[in-house]
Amino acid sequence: MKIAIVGSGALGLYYGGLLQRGGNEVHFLLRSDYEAIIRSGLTVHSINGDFHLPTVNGHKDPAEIGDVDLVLVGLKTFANSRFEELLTPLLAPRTQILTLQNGLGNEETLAELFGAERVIGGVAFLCSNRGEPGHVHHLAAGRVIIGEYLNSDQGRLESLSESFRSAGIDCRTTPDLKRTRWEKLVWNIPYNGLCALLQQSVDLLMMVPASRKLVRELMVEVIDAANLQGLTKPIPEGYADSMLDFTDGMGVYKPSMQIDREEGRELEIPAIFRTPLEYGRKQGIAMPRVEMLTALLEQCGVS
């Protein structure tokens, strides 16, 4: 499979690494990285074992790259205005589009401008960050949970998923893509939030008895404002504590948001916290913890 990795930052590079070592053709859209990728390869840094590729497609116009088979979107969300910019080179008639972007809406944009039969939405487990240019560090999980956007072609799914797991990334299927979103909202809200508001790493986070209650307490909100989305099934309160017991196990880790906020970039407000509030509001749902730190994150001047 021809792939283009659209967001080539911790998220792209660590699986388009490993699609690349399974077999696939795959092209990485390249930005501050490309001078050390191109001389050097990708290296891999990995709880499951370090690998490197001495050769990467790296280029810096998707003009480069021409048609593919799939285009892996990972960039930022303050980024889809380049959408059309980006994709349309890559676009041959049967292209599928998987983002495996954060927040809500992604797939909505997507959809409106390039066709909602192509589009593929997904959510990444996934804790990584990027090192010096061309290695990245993959700290834990790396679960990618996928779902048709128009749920029209389980076959095209399950075929997708299977080439991700031949690769070796573990790759599951999800009939509801909305549930799946809201379930990684649970996590992304109050971690991505607390962290880079108070600059602290999620286990600093975790030790503190009264911050650890205000992380559930988000994630109480964030469970009860899904549950009124027309979700197949409702996510029971209990998935918070599964959430907590999951980030008990990461040890020292910093969300991409904190490291954004500490290098100096825009942060995801929109997708991560707005769109949400927002749909919760359509369902007469406040949620005044998200609310507050919302606001918080757009008063600090980073957003």
Given for the second form:
Number of protein chains: 2
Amino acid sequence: MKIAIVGSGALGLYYGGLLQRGGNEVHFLLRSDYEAIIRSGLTVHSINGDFHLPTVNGHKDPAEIGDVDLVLVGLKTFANSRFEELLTPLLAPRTQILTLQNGLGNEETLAELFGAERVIGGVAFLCSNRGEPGHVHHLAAGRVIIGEYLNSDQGRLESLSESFRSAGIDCRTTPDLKRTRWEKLVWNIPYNGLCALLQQSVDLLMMVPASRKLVRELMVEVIDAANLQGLTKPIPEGYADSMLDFTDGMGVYKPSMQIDREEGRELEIPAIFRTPLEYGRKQGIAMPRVEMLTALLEQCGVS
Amino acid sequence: MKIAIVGSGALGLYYGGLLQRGGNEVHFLLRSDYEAIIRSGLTVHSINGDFHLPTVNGHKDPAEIGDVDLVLVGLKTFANSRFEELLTPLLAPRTQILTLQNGLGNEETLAELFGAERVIGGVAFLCSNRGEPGHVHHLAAGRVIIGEYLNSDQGRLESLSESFRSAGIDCRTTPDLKRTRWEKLVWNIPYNGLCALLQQSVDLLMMVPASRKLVRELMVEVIDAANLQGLTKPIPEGYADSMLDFTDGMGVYKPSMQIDREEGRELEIPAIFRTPLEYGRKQGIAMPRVEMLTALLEQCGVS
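Starting from the form predicted on its own, produce the coordinates for the form predicted together with another copy of the chain.
Let us now look at the entire complex, which starts with that chain.
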């Protein structure tokens, strides 16, 4: 399979590296890592075993790549305004677009620009951070769950999932992408938000009972809003507890938004916070703690 | 009147300075400002006019002061464990104790240690900050509202208030100290909390609609809890709007807790947050945003 990775950050480099190692023709659209990767390839430091790819197809311009079978979108959502410029050269009628970005609204934007039929969404439960240029660190977890946005051909989805699995990616499919997206928000909203706000890794939140309680309360607000969105089956409140347990296993992990703030990048507040709040509001549900966290995060950018 | 100022911070130095200028025998219990004040006196930089007191009674040990007519307590509440050591040498049967400290629980502690009859409470709507040693800056407002804790002799209170007014302090009395304390919390909880958390002065909160909305929501939670505490009359919700207007007039003001955090001091979380939350909980009222803010502030101290 010929695959383009658009958004070669901690997520794109890791999955792209696995897909190339698994025998696919992978092309990475690169910015800051370009020189290092062209010169020395890509090194993946992983809890599942390190590996090095000495030769990597790195590009600065998507036109160099040409059309592909699959575009894997790992861009930060604040770069979604560049979709048209970055993806158009990669598309043929056969091309599928898989977005593994955070938050809500990404499939909608891609569908509007390029047609809903080719859009597949997914969430990654992946703890990874970028290292020095040309290096990516896989610290924990790694499961990808993918689902069709509108296309009802589950065969296509199973086939894509099988390709990922054969490259060593723990990939599953979901018949309810919306539910899966909201499940990911149950993690993203408290941890990305609180860790970015407080500039603390997840372990520090988990060890203080009042903060652990706050994390759970935020999770329950998200679950309650999710369950008004017409899911195929509700997310049980116990999902919050399983996410707390999952996070206990992560150790000293910094969520992406904390790193974005540390490095002075824009925060993914619209996709991860404002859009879910809006979806909640449309169904008449208030999310007071999520709204407070959102206001606090936005206020961090004020000076 | 012979007055001891215990807790000579931005509040104690300012009101103590006015009381001395007004003809009272004022003794300041000092720590960091001791050398500067003994050497060069006290300078008050005030929106109402600067003044300098070349000779000031400064002390490091309360035993040097002996007994007084009035002890004015301006200590940070986390120093309340030192009440016995600091106040005992100052007390004769006639001695009144006025606490202008933040939050809830100060009168209770003083009453338990020294007898409820002599305790008077008060709140100060004062914007002042310490400058270099021996200097205090009065930036805005300044009103003091005092009330009896248990003593029903309003004559004593009026007489004290009149002494303050004759020293140029805008002093009023309240027949309901509890209500006045909660009114002050309507300001202290959002502004001390959010400014300390975000390390931003009040003006930055006020200029962003989402933060301004959050400030008001926090205020309304405090008002709702206050109105379950058996006040003589309820605090109207419109009090929140008057506090927002009041704060608009402050400009670039840093609340004390923001400065405490900047300077690495302990934060007054028990008196300003945890005790009010507990009083609310006893009356069956949840204050979700106040509780979240409290957890976030406590988490700031975790590393």
